[in-house]
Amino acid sequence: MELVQMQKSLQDYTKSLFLDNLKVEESVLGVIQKLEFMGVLDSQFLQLQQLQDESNPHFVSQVVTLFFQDSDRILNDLSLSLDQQVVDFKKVYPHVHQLKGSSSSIGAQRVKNACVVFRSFCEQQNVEGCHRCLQQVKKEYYLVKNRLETLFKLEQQIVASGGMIPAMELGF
């Protein structure tokens, strides 16, 4: 595939991160195919992306990474904690707060979104909502993390092509 072509499959794949129903046909390699995406991503993560620039080309993959490392932590320690016998409801809520924080901070929004409703059931001591809660958190952060690398392998083949990255105005 050319680099120009490469280039417009990456400016359309992030688009579709922050669009309902957008579906984007074949992209770089092949990889993706038909996808319909859900809004993933809202404005913080552009934002984050204007704080990239050649002194440091890596900045938002690194981000994330981190926040994919924090939140693969976070999700284990609230499954250990709502396995209890009992659940100790103040070990619970800072983590779903951090969540709720680190998440907000690169865009995530769907994952965001289910912190918050994560966090009413923690004050209100709901175990088994809670646990639903978790599920759907999983759900979400799982769907922004495979959306997100995704996104990082079409532009390091862009930049393996000798290209650059074109930046990203969302006009809708």
The other form holds:
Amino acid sequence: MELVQMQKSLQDYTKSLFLDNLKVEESVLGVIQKLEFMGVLDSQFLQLQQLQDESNPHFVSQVVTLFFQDSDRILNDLSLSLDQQVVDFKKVYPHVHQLKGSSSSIGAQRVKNACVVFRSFCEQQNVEGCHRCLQQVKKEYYLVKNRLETLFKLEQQIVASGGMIPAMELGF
Amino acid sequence: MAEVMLPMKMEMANDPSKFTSPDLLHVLAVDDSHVDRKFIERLLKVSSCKVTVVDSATRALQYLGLDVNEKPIGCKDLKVNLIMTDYSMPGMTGYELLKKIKESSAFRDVPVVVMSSENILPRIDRCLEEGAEDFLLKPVKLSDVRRIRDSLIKVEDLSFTKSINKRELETENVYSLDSSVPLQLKRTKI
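Form predicted together with the partner chain, following the form predicted on its own:
Full assembly next; the chain just shown is listed first.
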């Protein structure tokens, strides 16, 4: 190969590396912006509430507690897996898939959507993208966890003072 | 989208004591996700089904007595009327479980419904070709469960259906079951 051609190849290749990084950051930023426009919960959470009744008065908090337990474990495993010298995507992918599934089942839509992006970086075996996504998933998770814990506290306060929890009326 | 419920149907859903125990559908639910197991169990109970939940395909086979390596651990008296399984599970997948069930002489006639969070056409086709009764997208809806339950109730076998018929005729319900026509199972919209 001629020297000029080699130099061009090197330039192009370097540019593409740089662009790839930019693309990762751009795409994650784009996702973050979209996430910030959507609520932390979607109508699936309402489905859960509709399944709760006098015969099963703690159903929602029980399912959500399971979600917290599963997610804490998964996020821990993901952090460990991504910190390895050589990332084993065969381990990372199922964890992300699982978290996507459970967050979808309880209506934690921002966590779910962040997992969808995370999953595609896994498929591309893009370590930097995965790191970035893990950060975002954790952020969304702690946000929804905080909100749900506040919700449950408020409900407990109402019940403790002898009141009834008002039914949700939303046009879903 | 909100499901429009007639008052009669809601009353029945919330009061399972009106049905005699042996007439309830017994569903074996298989899912490796803790959250999803809790959720599907509740959906089935609210739909007046008896539920047994297991966390893997291997355990499902053990329960049914199909695992050659282990002694059956399930209660053989509780006949399983429906199996609902997640597709992606570690170890044996829901698809492999489906195949094993359809290969067995004892259980090949038990309807198997596959659930998945992924809307992948080849996957859906593969399951239906292997004999799955239906394929549901997760998160599963209460209306999905009810639809499947209703299509499985054999009019001549369960007095449950007779009590639905009787109530619905009495209230001139628009959704009355025509007991002379076997209920058709509709395919999931893809």
